[in-house]
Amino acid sequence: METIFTKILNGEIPSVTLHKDEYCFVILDINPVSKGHLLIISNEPYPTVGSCPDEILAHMMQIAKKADGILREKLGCDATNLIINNGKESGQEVPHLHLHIIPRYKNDKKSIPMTKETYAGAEMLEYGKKLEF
C-alpha cells in the first residue's frame, strides 16, 4: 500500500530527512506542534503497532531514544511527548506506523486534550482481570 510516507521515502515528496536506515526514517513534521517535532516512520507501511514486527518496533524505539537526546541537547527542550496514534479512531491520519516526538518546554502552554474517565465501584478490578496478560 502506498502512503504519503512511502512517497516521502521514495523521494517523490520533499522532506527534511534527519535519519534513514534499513527499518525506518526520521523527518521533521511539516505541521509541527512545536519546532523540531519529528516523525519516526517505518520503511514498510505497517498500518498499526500490532502489524509491525517486534524487531522493527524495538528499533524505532531505539531511534526515538536517540532522537529524544538530540532534541534535549540541541534545542534545550525540557521534555518530549512520544506519541503513536494507533488506528483511525485514535487520531491516526496516515495508516502507516509513525511515532511523533514533540519537544516540550516549561510553560509552553501546549496540552494534549484528552478527557479522563473514572471507574465505578469494582469496575477497575474487572478491567484488571479482563486485561491481565
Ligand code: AMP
The other form holds:
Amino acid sequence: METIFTKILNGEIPSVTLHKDEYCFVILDINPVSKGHLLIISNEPYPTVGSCPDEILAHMMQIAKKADGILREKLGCDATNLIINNGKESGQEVPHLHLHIIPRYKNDKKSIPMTKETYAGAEMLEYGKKLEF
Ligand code: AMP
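Mind giving me the form predicted together with ligand AMP, seeing as the form predicted on its own was just shown?
Complete assembly follows, chain above in first position.
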C-alpha cells in the first residue's frame, strides 16, 4: 500500500532527508516535538513492527543508534526519546513503520502524555505467566 512516506521516498513529496540506504531512510518530522525530531522509516511500507523482517528491524535500530549520537553531538541535546507508534490505537497516524527520535533537554517541560495503572493483588504475577516467552 502506498503511504505518504512512500511518496516521500519516491520524491513525489518534498522532505528534508538525512540518510538513505537499501532498507530505510531518515527524514526530519515536519511537525517536530522539538527541532531535529527525525523519523527512521522502512523503505517497504510494513505497517507495524510485527510485519517487518528481523534484519530490517535490526538495521533500523543500528541507524537509530547513529542518529541518536548525531543529535547529541550536533544539537547538544541531553537525551532522546525513541518511539514507535505501533498500530492505530497507539496513536500511529501513518501505517508505514517508522521510529521517531526526539531530542530532549534538561527542563524542556515536554511530557509523554500517558497515565499509568496499578496491578491489583496477584494480577502482576498472572500477567507475567501469560506473557513469558
Ligand atoms: P505517527 O503518528 O507515529 O504515525 O507519526 C507520523 C509522523 O509523520 C508525525 O509526527 C507527522 O508530523 C509526520 N509527518 C507527516 N507527514 C510528513 C511529511 N510530509 N514530512 C515529514 N513528516 C511528516
